[in-house]
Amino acid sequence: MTGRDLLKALSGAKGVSGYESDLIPLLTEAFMPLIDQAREDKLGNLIMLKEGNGPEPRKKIMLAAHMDEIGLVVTGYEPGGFLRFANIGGIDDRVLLAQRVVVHGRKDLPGVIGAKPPHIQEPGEQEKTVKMEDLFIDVGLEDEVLEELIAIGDMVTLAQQPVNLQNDRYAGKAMDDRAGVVVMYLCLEVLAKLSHSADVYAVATVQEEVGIRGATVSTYDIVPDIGIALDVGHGDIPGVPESDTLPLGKGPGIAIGPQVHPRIYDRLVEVAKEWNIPYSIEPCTTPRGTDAFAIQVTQAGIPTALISLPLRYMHTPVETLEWKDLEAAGRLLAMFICAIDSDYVEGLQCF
């Protein structure tokens, strides 16, 4: 499998904040030809090790990059054959509208997401977005069916599968963060011809949507020495400060910020300009938000980095990002994690 073909499967799999079982077969199989190990935890999280070559104890480098995705959830039935559902993770109620979704119920069923069309709205309504509570799937039951096939409770997923655009780039849903799992399977591909010293651990994190619960539990298991969280940053798009942005096919951005040890970044910096690997700079004023503030305050604190991907129309169903960013983040990650040494993370102990 290529590192494309990872993320087009990802793209299309579901997995929900919380349900990201059924992704575990498929990562295990994609990644076991680079790794020497790799085992699911009590959470879900998928775990997977690189043996350095150093000589033990190994200094430990943690990867993470979370795998579940925003969806929906059933909440209840409406007569007519109808289902109320409320959001896992930050959903957008201006998307939601007329997209095609999946109930995940006794059996996979298609269904849209329905609401009054405007030629019956009261007046006023078609200048307001449609709130989450006046939207329905209907997936072409009547009730006593419906009811059989699908329980209060079950996962529903957006119906989108990645499309190829122009230049190079992809959109779909769950780009947040399968992009950056797929960031971990290129940089395992690089090192697997190149000599490290330091054990690599990548793992695919669960339920980063609903509180980066994954990265907390893997990082108290792990313990690295130097965690690195991978994930998606906003794209350039019109409208949008371009201090608030990273330019798509420029490369990753490197996160400057309170989550970040001020040593990691600047030796990320320095891999990128020596192997002329292209970045962005990316200021970060709130630690929280992604995996790197539950690395960083892990047990007595571990120096952490993060590493963001540009990506357009962040959790929808078409976001957008550029091939060549993943390779570049790919590529950084390996140098950096080649240039690791015993003597450079002691210096991390202090600024």
Second form
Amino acid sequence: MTGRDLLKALSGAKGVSGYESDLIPLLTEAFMPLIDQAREDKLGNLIMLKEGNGPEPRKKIMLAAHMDEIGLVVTGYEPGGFLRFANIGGIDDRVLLAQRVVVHGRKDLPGVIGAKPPHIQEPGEQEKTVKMEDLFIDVGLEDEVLEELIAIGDMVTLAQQPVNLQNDRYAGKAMDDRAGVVVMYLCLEVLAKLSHSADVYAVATVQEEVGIRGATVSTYDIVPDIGIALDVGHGDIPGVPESDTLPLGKGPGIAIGPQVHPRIYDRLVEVAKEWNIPYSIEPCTTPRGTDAFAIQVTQAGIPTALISLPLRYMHTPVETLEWKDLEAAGRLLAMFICAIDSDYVEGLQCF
Amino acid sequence: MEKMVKQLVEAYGPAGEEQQVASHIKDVIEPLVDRVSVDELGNVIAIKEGPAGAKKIMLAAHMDEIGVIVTDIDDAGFLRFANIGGVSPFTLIGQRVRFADGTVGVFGYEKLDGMKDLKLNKMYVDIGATSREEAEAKVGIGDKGVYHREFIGQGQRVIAKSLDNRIGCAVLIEAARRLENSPHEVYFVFTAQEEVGLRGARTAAYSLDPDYGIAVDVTDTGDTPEARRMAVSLGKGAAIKVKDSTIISHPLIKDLLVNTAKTKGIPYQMEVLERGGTDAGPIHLTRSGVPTGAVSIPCRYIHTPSEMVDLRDVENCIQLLVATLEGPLP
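Mind pulling up the form predicted in complex with the partner chain next to the form predicted on its own we just looked at?
What follows is the entire complex, opening with the chain shown before.
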């Protein structure tokens, strides 16, 4: 499987926060040639290990990218065969109108989120966002059959297969943060040809979108010497200041801020310069929001960094990113890992 | 059952000061389990031992309740206060408050331009004192008060303060009484400080290190006039949690509860709680992760002195827990 195939397969697959298990076989099969072992932990994180060749005990570097996606959950039935729903994670109500969805009931059922036609709207209705609580899903079933096939609490994903845009760009759902998972894959592809002394734990984490939960427990289990979260950052779009975004196609963002250990940041920048890998600097002032924070405050504290892929239209079904940013991020990580030795890791402990 | 619930809801136990209710629960559950202890944060931990190598399952019901804490006493003997947990000023009008030693006060409020200006800092407690000295003889800064209301049983429905979550405590106690042959090691944990941030459950789960967790707490309903939409009703059965703000129930536990309810013919309903959290949150994120779910008792008017539950739902929750604990775990 190529990295591109993996990105497309992951973007189209289902795995709402808390219900990521369908992704495990897909990931295990793709990663297996590049790793020594894989296991699923108690909350469903997929923990993959590629051993280093240094003398034991080896230092541990943990990479974390979340595999869950935002989605919807069925909350009730409405007479006439309609379903009410709520959000799982940060769904923007405005993007839901007229979307196609898949309801994961006793079987997967395609559905649509209906919209009131313009002809029969009240005056002024178009100026207001339709709230999620007023929306409904129509799968085309009668009331009785509907309740047999779909239970309250069943998950719903947006039905959007990825498309290839110009300039090797991809648009689709769940690029946040399955593109990060693909970066781990690309990193391991590079590492397969190189020598590194530290053990590399590539963790596809669960439940990031509902509160960085998977990274919390998987980090507790691994207790790495260095943790690096891979997530997405806002790509450049019209109407948003450049200072708040990362340009597409100019390499990943290397985050600097309270959740980032300054010396790991320095080393990442050095490595990028040394190998001529494009990057942007991403100031991150808020401590929460990515797996990096969960990793940083685990047990006695973990030196942590954050790499962000520029991504436009975050939390919509058309999240858009550029392939060469993924490749650059994978290479940057691989070169960073190769440059890590015990002395460097010991040095991180005196801040 | 009614008598047990009455004693539980009328016991004093604001978050952080659960000793009175804890001591009552300890006395009641002691004869029903193999061991009981109180930990450093005040959680009551009662254990029914399992055979060697048994799976460890933690049940958690919080025993603390919301309340108020005295922040200042003025020259005339009026007490100013802040909230402990989710207390609405509108709920306090006309209510009575009781302190640990039994002192009772009433809530009053300053002159306002309109009721929307009512905030806790515009309110005070009047214990009938005529001076600062007289008030300080009864109540000090930092003393905590809870709603002062008696329990009412009316047919299948009961009305009381602190059914959130003393009714969950009653469910755990009754489950401990009925559970005879569990193949598992079962921890019945009555947690402290849930109302101020799910704190007791966090440390209890860390020290017990269970294989699975089930929280038992109340949940909202959508069955009152013009209520916020929610597919949970009083009297329609035990609620099995899908999610709340602090957890997405582990599919293994959710499915185990649903399948047990179906097999045993126990009425149940699915709970998708869009706002609010439970002890299930911190439990499932303990150490390297604990598959966790929750059984909820539908409850109207949560966080008022007049919470209402249906005893048939309570019975169904007990049956569901007992049946689940008697069977194999995933």
